[in-house]
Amino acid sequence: MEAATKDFVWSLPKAELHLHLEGTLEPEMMMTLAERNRVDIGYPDVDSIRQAYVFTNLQSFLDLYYAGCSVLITERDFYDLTAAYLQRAESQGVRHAEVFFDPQTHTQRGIRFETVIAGIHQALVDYHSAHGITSCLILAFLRHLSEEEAIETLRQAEPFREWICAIGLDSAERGNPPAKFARVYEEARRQGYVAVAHAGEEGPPSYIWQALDVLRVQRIDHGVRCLEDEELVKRLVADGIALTVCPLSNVKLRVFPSLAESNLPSLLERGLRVTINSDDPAYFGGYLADNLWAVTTTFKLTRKQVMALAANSFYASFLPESDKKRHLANIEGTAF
């Protein structure tokens, strides 16, 4: 069968679905907004940034993040943001992009919300304006903060409805079951949001299953340990639902010793709906095409699986029906 190549990857029509904001601020952006906020962040010169990105875990990225969170404070720095990214992600094939934000790491910081969406709001509008991308904003709640909070942040975002398609779940999971969530997850269902969340990448299937019946998620973010419990495995297929699966952040936070030892393999091969996402790229080491790339490189996939992939993307993306058949056209005659 016809291996992939490198343009091929990179020309595919690709949906990002698993991709925070705050994670793709680069180290020379950080050192930008620093400089025009007049903000320490503790670290002299990008190279000094670059030699930080060295994690033993999910917390101490998390440690890192949220110290170059510090440099996002005007509507100005969001749309800075997010419009590096988009023309990042366009140049390796994303033609749609479905991201986190994470309102609380900057309201706790004294951020008004409306300064955050506002920002993100007008570089997803003007870039789909100037190059036809289409997006969709996912509401992140911070797990290691309380359901309370999660609430009044949920009541935030009240005014920006329209400019929301989703709420997610993501930060530390250890000791912060998706159950926490519970209450404000069914008032979002109520107001009208779609729902996933982060569950099973240091947390145990159990996560997944109560993601699922307690969240009642549309999409599982990164879901790895499902193969760890055979009865998920069979509803996860049974059901269609798609992990958001990023391979450099699974290698860098530890979750596989290395991308040759990463069970993706095994997750295609039980028919799990696994699509390939880059999480924190500026900090993982790699934008999508950057992960759809290793992982045909290590584990030898021919051009048809790695069409699957990016066909899988649309399939689970929130686009509408008449959107996803199109983009899976275009996949389509990417084969001859």
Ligand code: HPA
Given for the second form:
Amino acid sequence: MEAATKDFVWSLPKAELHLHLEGTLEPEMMMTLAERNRVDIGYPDVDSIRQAYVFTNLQSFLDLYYAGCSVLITERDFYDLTAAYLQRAESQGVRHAEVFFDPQTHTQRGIRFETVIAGIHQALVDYHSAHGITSCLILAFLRHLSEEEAIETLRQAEPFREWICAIGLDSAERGNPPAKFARVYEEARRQGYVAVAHAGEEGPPSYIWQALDVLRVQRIDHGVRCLEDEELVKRLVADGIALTVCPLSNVKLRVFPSLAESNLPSLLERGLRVTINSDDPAYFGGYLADNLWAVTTTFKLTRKQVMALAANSFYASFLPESDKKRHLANIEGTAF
Ligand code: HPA
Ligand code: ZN
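Output the structure of the form predicted together with hypoxanthine; the preceding block shows the form predicted on its own.
What follows is the entire complex, opening with the chain shown before.
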């Protein structure tokens, strides 16, 4: 069986399904925006920012991630952030990106919802016109905040309904089960949104059950702890629920001690619909192809296995069927 080369991994058409735009804020841009907006971030240079990126768990990362967001103030900042991500993603073979944004991270600091979404949306539209990359914007609620605050955020999103395709749930998982957000998900579903949720990254399998049965999500973000519950694995496989796995993130946040010790091979063996994603690439050391290449080399994946992962990313996307078919045909076409 033929091994997948680096060129092959980069050139393969891929969809990114688990990416936080705020997590693409590279230290260079953080410095630039800090100067532009006269925000004191407490670091003298780019190297000292990078040196701070040593995490012990999800919360230790979130503390830095939210602090970094303080440099994002104007519509132009959100535009630049999104445009820079799209450029990097395209250079790694991403053809379609379903990206999270965390409005509450910004509205809590006094930035208007409209400022955030207008900058992001314009960059997505412009990049699509110029480069053909399609996208879908996912509004993520911060689960460490209350459900009332999530409901208020959904209300703020109403004038921008057609710019947003789905809702999600992120931030500190432990102690904030999906069921806490039952009503806001129900209301969002009534408004026609599809839904995803982070579950089973640090939280137990019961959180994945809740995401499925209470929030009625179509994908699980992370979900790697599902293997602790045999019935849950059967359910995920039977319903074809995709997991948006983020290998480099899982190592940086110590979900697994190393990539070699991650449970990716077991997830694949069990027939789960796994997709590979980058989560917060500026903090975790790699964009989508970097993540795919890391698992390819660590687990000596064949071209066929890598193609299956790329195909899963389109199957599990919210693209119309005709677009999925076109991308899947292009993956086959890459198998020279
Ligand atoms: N998990 C939870 N919340 C997040 C993450 C994550 O990996 N990235 C950004 N917010
Ligand atoms: Zn995430």
